[in-house]
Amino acid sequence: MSKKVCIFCGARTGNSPEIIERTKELVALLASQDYDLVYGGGNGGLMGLIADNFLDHGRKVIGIRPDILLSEENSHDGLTEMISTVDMFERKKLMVEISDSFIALPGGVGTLDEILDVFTLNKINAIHKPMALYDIDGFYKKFEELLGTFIKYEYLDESAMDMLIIDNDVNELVNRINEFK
């Protein structure tokens, strides 16, 4: 039976060849072990990207989109199934529902506000689900140095890292989301 990914990141490309190359190793890993795409439905940047290699990969696609999404930003057309929802947390809301687990490559602020309801969910023990950071080329190491500053000043108990895989490496990262527990 196959498993559902949600996968973050930005409706742009961003400037780094690293970053696409090592977005498609992803993608093929994660393909090879029977994952199936959950996504924002977007057909730009590192989002179409991943849509477009998970179906060259023969693996479903579903998109979600709030309406707004739908008629200010190209939706994908070619995708196993497209969601609409009313709003940004009606669509968070369904992409933790439907997905088993979580990865995070780079993009913005929508990608970091996404990253932040997952790791909050687990932490508060809502979900039970793996959240990862591709920290392809450092991207997500001073995000990891600010939650360390929030343990530094006790905000946050060092233990909820466990909640949060960080890894460049794309096997060990899919290893540790496999292996979650």
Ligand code: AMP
Contents of the next structure:
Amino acid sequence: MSKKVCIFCGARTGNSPEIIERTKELVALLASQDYDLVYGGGNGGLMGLIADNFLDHGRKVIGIRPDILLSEENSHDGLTEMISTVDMFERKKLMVEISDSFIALPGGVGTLDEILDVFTLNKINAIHKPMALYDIDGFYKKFEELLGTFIKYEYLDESAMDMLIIDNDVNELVNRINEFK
Ligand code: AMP
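Please could you give me the other form, the form predicted together with adenosine monophosphate (AMP), since above is the form predicted alone?
Next comes the full complex, and the chain you just saw is listed first.
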């Protein structure tokens, strides 16, 4: 049975060939395991790359885009489905509702905002869905350290880290998502 993975990632491509290659590897693995994609609906950067790659592997791709961005020329026009939402808040809500799991690839503040939202919802038990950071080239190392600071000052329970998968190995990352309890 197909599952929906929501991927958060840069609206830009960035400057690392390794990130691009490892992103393609991840998509190929997810597609081989019958995952369909939910994402922000853009056609550029890593966002466009993952959408094109899922489609090339014959998988479904659902874009979720607030009206304000829909008219922009960077909307992907070849998706299985494009859902428009009133605003960014409704968009995130819908992404969370319809997806079975979440992965953050390298990206910027938008990516961080989205995965933190999912982390917070898991932490307060509003949802119970696997979420992962694909830590290509140590991209999320400093963020992991920051979470350690939150724990040190007792603003975050150490047990919260059990909910967040952080892995640099693509097979381990996907296995851990599949086995999440
Ligand atoms: P960033 O990491 O700042 O590049 O933002 C990328 C993330 O925020 C994606 O996962 C999208 O869901 C959302 N986002 C930011 N900019 C756009 C855009 N121009 N089109 C669609 N989604 C965007």
